[in-house]
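Just one chain is shown here, as structure tokens, and it is the form predicted alone.
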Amino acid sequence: MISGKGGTGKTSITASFAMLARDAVVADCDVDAPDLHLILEPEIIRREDFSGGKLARIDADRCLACGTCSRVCRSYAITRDGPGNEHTKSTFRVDPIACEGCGVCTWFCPENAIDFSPAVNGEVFISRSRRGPLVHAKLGIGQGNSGKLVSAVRQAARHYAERHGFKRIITDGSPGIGCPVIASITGANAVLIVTEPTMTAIHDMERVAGLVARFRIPAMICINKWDLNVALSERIEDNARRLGMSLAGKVEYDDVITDAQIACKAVVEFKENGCAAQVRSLWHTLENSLLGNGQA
């Protein structure tokens, strides 16, 4: 499940085909916002700390503060307010949040006082939540590689699935086209584009669909708050023709869902009839795809 923007209530969806589905683990692969778990209201059994990338610290004791670390570094990372020592009255230092872990200063560091050590950028978790195994991922405040953090929580997902016997993995991917949404799809099996009737929201479908295609992963269409601009529902029906998607299904808009998210509940638990049952349609028509196609 992915969006080209934010917004368009891919979450939301992908919390009821958690509710609906049979058999499946639960990926939250919005790992720079993710909001499943007020949901679903996990109990977290496993984490793990997630490591991106490396992170340079000066050890003062060796820093002899001739400032080449400083000269070198493109991210404007190191200054000079660490503590003293025999040689100084200051040393350098690597702002943590500033250092993009290229390793440049450990390289011409000429007292090897720079030590470059894995980081923790985040966790991973493992949870039992009211309907079934999720797997989630918290990324830490103003840390990168957000798609390696993807790519871990897709991987916990299926050696969870394949060692517990469970068929299916629904994943809510990031919005937008980038590493982390690339890292959502890789090896899926089916994509659902989510998407509303606004000017930005269909430039961004076509963009994400563009992605999709590269990969050459069948997609699929679904027009959330369809009934808030009927004739751009309709021209995103024929850019999905047109790009060689099919239409999955629309769902009106609707204030039950937020009702629904006030009380921490799928919509589809929440109600029975109109914008619930679309929901449920919806998911019939893509279990019914990937019956046809063998994938299910």
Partner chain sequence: MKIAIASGKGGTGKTCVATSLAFVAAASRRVTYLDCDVEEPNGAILLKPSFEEARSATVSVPRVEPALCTGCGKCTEVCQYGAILSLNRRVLVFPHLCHGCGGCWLVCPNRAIRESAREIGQISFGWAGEIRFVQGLLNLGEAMSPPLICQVKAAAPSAGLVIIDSPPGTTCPVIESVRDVDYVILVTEPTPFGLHDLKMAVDLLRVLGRRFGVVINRARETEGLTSRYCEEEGIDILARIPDDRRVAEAYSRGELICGVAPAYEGLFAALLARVESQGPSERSLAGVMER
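Residue numbers count along the first chain shown, from 1. Bear in mind that the values here come from a model prediction, so they are computed numbers and not experimental data. Compared with the form predicted together with the partner chain:
Put simply, the chain has two rigid parts that turn between the two forms, and the hinge between them is at 52, picked from 212, 52, 27, 225.
I would like to compare: after the form predicted alone, may I see the structure of the form predicted together with the partner chain?
What comes next is one chain alone, with no partners or other molecules.
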């Protein structure tokens, strides 16, 4: 589940799919802003530290303030504002948020005063939710490597599914087209792009559709809030056809989606008709067309 533009309804629709699917592991790959757990109420059964890379740290006792590290660092991560010692009034210090973990400073430090060891950037959770297994994650504050964390979530979901006989993985992706999105769709059998009839969402949908096409993954479109602008919805359908994607379904603009979220429920368990029925039929269309082979 991806969208290009944020806030088009990926997570609301994924939560409903989680309610409707049998035999599915749900993976929350939107590690920048993970929200599925608010609906699925997971109980964590296993947690693992995630390390996406290493981090440099200068030993203030051994630093002679020669400045080599700061000269070779291209991330502007090293400044001379560390504590002083017997050799110098102020040592160099690595800003852990700006550090890219390239290790070049460590390599060149003539005093071997820079430690370079794996950083813990976050945690991956495997949970029992009120609707089947959920794999999710928490990235440490200010930590990078979200693409690698997404890959870790995806792999954990896959292992869990294989070990416990689940046929499907439903992945909630993040907005954009960058590394977390690329990591989310890697290995997917099919992609659903959730869009809405706004000029901005159309622009973003076409960009993300271009990305999906490069990965040669079959994609379908869902138009959320379709009646907000009927003319634009028609345009999305035309564009989708042109891009070789079929329409999986349309969901109307209704406050009930927000009301369901406020009640921490998926819309399909909150209401029977209207947009809840449309989300149900969306799921059935997906099941029949994209997921028919039972691999996705």
